[in-house]
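Just one chain is shown here, as structure tokens, and it is the form predicted on its own.
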Amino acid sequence: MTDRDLSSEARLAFSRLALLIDGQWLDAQQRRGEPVLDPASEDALGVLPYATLADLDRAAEAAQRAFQSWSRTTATERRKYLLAASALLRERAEKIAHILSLEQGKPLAEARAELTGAIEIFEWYAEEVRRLYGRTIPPRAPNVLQTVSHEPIGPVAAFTPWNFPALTPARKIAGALAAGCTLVIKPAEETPGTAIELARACVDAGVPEGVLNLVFGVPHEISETLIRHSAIRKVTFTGSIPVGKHLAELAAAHGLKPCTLELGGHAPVLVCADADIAHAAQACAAARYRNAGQVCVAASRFYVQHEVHDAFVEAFSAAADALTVGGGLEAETTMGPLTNQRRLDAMSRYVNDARERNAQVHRGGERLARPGWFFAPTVISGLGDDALAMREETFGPVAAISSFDDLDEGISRANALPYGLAAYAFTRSARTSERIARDLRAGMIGINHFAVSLAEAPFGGVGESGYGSEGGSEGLHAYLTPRFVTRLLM
């Protein structure tokens, strides 16, 4: 099938946007909804139905009912379902990648890579579920048997953002289902098509009715309804810090429900004088402008040792010049649009603040004069730590660069913000590398590269970037609770 055919099929999928509740697909009939917009053109792709309060109750009750049987399935059975779903996703990968690129805006190559990562998550959890080992504790008295097992925590309410519409839902769906939990998930309304395809693959793989439920609507109405619902026993959320704090308060007030919170970041990058500057600048630019900067673990604020600062800025700017900005499905595109108007407004705010502080805007700094939410790749240097772009998560194609003198200063400034999701550094010194790995305050640290998101590794932060992890064995155990049993054998 040609790219044109795949694009047509992807557009057709937006005429079938639906909720999934208790095994049934429910369309927009007799439900209010909202248009889903193409960020490259601002045209409507389709109409997304909103769940009613009755729909939400039904979804939570379906998850509770299905939990009774799903939690008792064997690890081998759950593995079978997850592998079947991943196989279907591989078969449908090109179509889904086109859907993802249309609704989110990222270049098709990035959409394909994201979908590959999502499929790997399904496959990894399918294998890891067979290693849900318990243990036997040596007794203190004869004829006593003491065991620890790991039991699924119960029905889960999950909430995911729009920037990675395949990868983030996959972490929550595959992790919860592998652990024996059922799920009501609310993906982002801006990018529903990709999550619907993930759910469709699970249904087509035979996942029983009620195990996975998919809803959309007004975010605060859905989160407050689901978290308060007595059926829900855990909350998992990826998104902003203020919303994460609010959901944690709701979860505490309504049953003291445990949460996994992957919240905002503003990842520092230390570029030391002994680094390979050409490699560092190219890697940093690629990491900054991937998905137009809309990445929670993106390289975001750059601290460059003063001896190599100018060379780094020059090489970074050259890498920005080499980007081709356009629609995600355009063959030559290497950076797509922002996902919504709000991000455009935010970019202008950061650039205007930098100019007011007499920082130097080397590249970009403005919206592109074409339909869609496009902002030029932007490079700014000479920023103090009080600049907005150095203090707030920019979440867009704005690179904020500052210089530092020695490693003590660099580490101190990198750790100065309350965020702690990801952090990075470039150095050829093993001693410096060890110190950075020890002293940077973040849940994930990359040295000389940016590969911190892997199916088999924990993904999560510290401080105001949240708590708990997804991915790795830690992500599986986030949906489990330990059970200790001691038996006196008569």
Ligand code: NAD
Given for the second form:
Amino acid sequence: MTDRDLSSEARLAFSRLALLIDGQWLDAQQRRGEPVLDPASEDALGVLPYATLADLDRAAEAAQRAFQSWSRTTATERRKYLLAASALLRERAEKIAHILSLEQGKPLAEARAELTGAIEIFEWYAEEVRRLYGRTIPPRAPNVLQTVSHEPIGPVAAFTPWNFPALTPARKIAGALAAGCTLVIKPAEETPGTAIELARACVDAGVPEGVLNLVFGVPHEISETLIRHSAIRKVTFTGSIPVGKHLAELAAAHGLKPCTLELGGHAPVLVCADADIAHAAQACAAARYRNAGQVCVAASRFYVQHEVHDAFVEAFSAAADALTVGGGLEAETTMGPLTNQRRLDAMSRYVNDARERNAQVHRGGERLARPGWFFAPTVISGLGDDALAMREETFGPVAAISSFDDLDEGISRANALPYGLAAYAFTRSARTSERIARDLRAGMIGINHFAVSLAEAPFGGVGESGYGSEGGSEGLHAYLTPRFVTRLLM
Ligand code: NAD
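Right, and the form predicted together with the named molecule of this protein, after the form predicted on its own?
The next block holds the full complex; its first chain is the one shown before.
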């Protein structure tokens, strides 16, 4: 199929947006709906049906019913379902990448890479579930047998954001299903098309009715209804800190339900004087402008040792100049639009604040004069630590650069915020690398590169970035609870 055919197929998918409850695809019927907008044009792509309160109850009850049998399937059976779903996703990857790029805005090459990552997550959990070992504990008496097994925790309520419409739902769906849990997932209303395709692959792979339920609607209505529901035993959320805290309070108030919270950060990057500056600037710019900066582990605030500061800013600005900003499906695009108007407004706030503080705006700083939520790749230096762009997760294409004198200062400024998702450093010294690996406060640390998001590695933060991990064997254990059984043999 040509790119043009794939684009029209992707557009067609938005005329069939639906909820999935207890194995049934449900379209608008009597439900209210909201338009899904193309971030590159602000035009409507389709209308998304919103779940009613009765729909949400049905979804939670379906997940509870399905849990009775799904939790008793063998690891080998669950592996087969996950591998069948991932095979279908591979077959459909090109079409889904077009849907993803259209609704979220990222360039097609990034959409393809994201989808590959999502498929790898299904495959990883399919394999990892076969190693779901328990253990025996040496007894205190010869006629006692003591075992620990890992049991699925129960039906899960999952909430995912719009910046990675394939990767974030894949982490939650594949992790929960592998563990023997059922789920009701609410992906972002901005980007429903990709999540619907993930769910379709699971259904077509034979995942039984009620095991995976997909709903959209008014976010707070859905979380309040699902988290209060007695069927739900676990909450997992990826999104902003205030919403994460609110959901954790609800989960505590209604059954002390355990949570996994991935709440973003404001990842610092230390660029030391002994680093390969050309490599560092190129890699940092790529990590800052990927997905137009809307990445929770994005390189976000840059501390550059003063000897190499100017050279770094120059090389970084040249990398920003080399970007081609445009719609995700336009062939030359290397940076797409922001996904919603909220991010566009936030970028103007960061730049205005920097200008008021007499920082230097080397590149960008403006919305692009064309329809769609486009903001120019922006480079700002000379910011103090009290500037908004140094304190708040910018989540957009604004690079905030500051300089530091010695490593102690760099580390202490990098650690000064309450967040701790990812942190990075560039250095050629093994001793500095080790010091940084030990002293930066974050759940994930990258030295001389940014590859921290892998199916096989734990992904999660500390402090206000949340708690719990997705990915790696830790991601499977997020949906399990240990059961200790001791038997006195008679
Ligand atoms: P947000 O927290 O309002 O929305 C993120 C997701 O959470 C969306 O899908 C939204 O539908 C959902 N959500 C919002 N309120 C909810 C509620 N009461 N119950 C259940 N789900 C709810 O964030 P936003 O306005 O879209 O973005 C603002 C900031 O959030 C960003 O600047 C960024 O800092 C952070 N963010 C982080 C991530 C991440 O990957 N950790 C992703 C998106 C946004």
